[in-house]
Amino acid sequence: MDPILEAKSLGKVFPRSGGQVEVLRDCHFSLSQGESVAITGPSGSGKSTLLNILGGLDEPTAGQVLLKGTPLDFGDHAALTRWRSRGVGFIFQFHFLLPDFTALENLLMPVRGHRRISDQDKQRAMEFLEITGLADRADHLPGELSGGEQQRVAVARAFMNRPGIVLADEPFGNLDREIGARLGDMLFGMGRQERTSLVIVTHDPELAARTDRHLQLTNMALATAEGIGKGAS
């Protein structure tokens, strides 16, 4: 099966006063439809940078990101906006819910970004709130929700526009282990239901073990976690 997302020979250098810092070098990655992949590695190894490049939030210094074989043009801001709003969903360690909008309204924000909200959109958002056990909290503001409830809304929001891929950066790192495990059940369950591919950056070995494939970012490139140094994946 052809990959839906690829990274070829990615490099990333950040300028620093008096020099520069290289975080990625000749990094390769591929993702198949419906596949889940965990990326682990030491703090500061470039995991979040890689995820941001895959999602079009950051531009590589070298290499390409390909969507179903077509290179993503980082100079085309309209194309990047379409990719970020429709092709990919994001989950971050912090929920980033808009504080003045209800749980239901926050779920509908990805739709509002590019078209008028329909009755079907509202129905889909309410179905997600039911799946996450928050149907009775639809009209609550984020400040009226617990940390775990806020992150449940954030997970559901990532799937709202039916993206082919969801990118998660330490999605449960701010929560205790028990709540994180329950949210992991929800994330993988929604991924299966929506037939969405998942890429998860995590320090949690239990979460990484639940994915189809586990890669480790080390020495600025990716390798299988079970065989570092046997070749990039």
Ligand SMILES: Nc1ncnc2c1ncn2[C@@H]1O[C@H](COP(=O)(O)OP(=O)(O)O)[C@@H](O)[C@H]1O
Second form
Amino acid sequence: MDPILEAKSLGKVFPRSGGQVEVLRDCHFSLSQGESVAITGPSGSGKSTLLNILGGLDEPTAGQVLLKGTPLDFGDHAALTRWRSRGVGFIFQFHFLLPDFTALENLLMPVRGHRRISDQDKQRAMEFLEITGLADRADHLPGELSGGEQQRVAVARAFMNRPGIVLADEPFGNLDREIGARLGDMLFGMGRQERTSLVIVTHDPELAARTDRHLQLTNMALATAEGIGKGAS
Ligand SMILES: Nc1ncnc2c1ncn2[C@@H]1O[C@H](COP(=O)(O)OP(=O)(O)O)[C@@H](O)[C@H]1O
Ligand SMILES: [Mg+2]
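Now show me the form predicted in complex with the ligand, since the one above was the form predicted alone.
So here's everything in the complex, that chain up top.
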């Protein structure tokens, strides 16, 4: 099957006063429909930079990102916005819920970005709150939820627009182990239900071990990590 997302020969150089910093060089990546991939690597190795480029939040200085074989045009503002808001869903380490909006309203925010909210959208959001065990918290503000509950809303929000891919950047790094493990269950459960591919940047070997494939970012490019992940023997 053709990959739904590919990166070819990605390079990224950040300008810096008095020089520049090279973060990615000739970095290749490929993701199949429904596949889950873990990316690990030392702090500062460029994991967030890579994820941001794949999600259209940042622009590579070399190479291409291909969406079902078609290059993403980083100069095309409309295409980029479409990709960011509907092609992919993001989960960050910090939930980034809007503090003045309820859990339900926060879930509906990605939809609101591109069209009027329908009854179906509200139903879907309520169903997501059920799945996340927060049905009785629909009208709570983020400040009235625990850290784990806030991140549950953020996980569900990433799936709201039916993206083909969810990109998670150390999604549970900020939570205690047990809560992180339960959120992992939720993330993989929603990924299966929605048939969404997952790319998860993580320091957590247990989370990485639950993915189909494990890659390591070293020397500015991705390499297969041995001995970790479901596929490992
Ligand atoms: N906007 C930026 N400007 C300059 N340097 C940056 C910028 N973003 C990231 N970097 C640098 O790129 C490197 C990789 O950062 P990052 O992708 O955040 O790593 P990781 O997520 O693996 O910890 C770091 O050295 C960081 O300082
Ligand atoms: Mg990072």
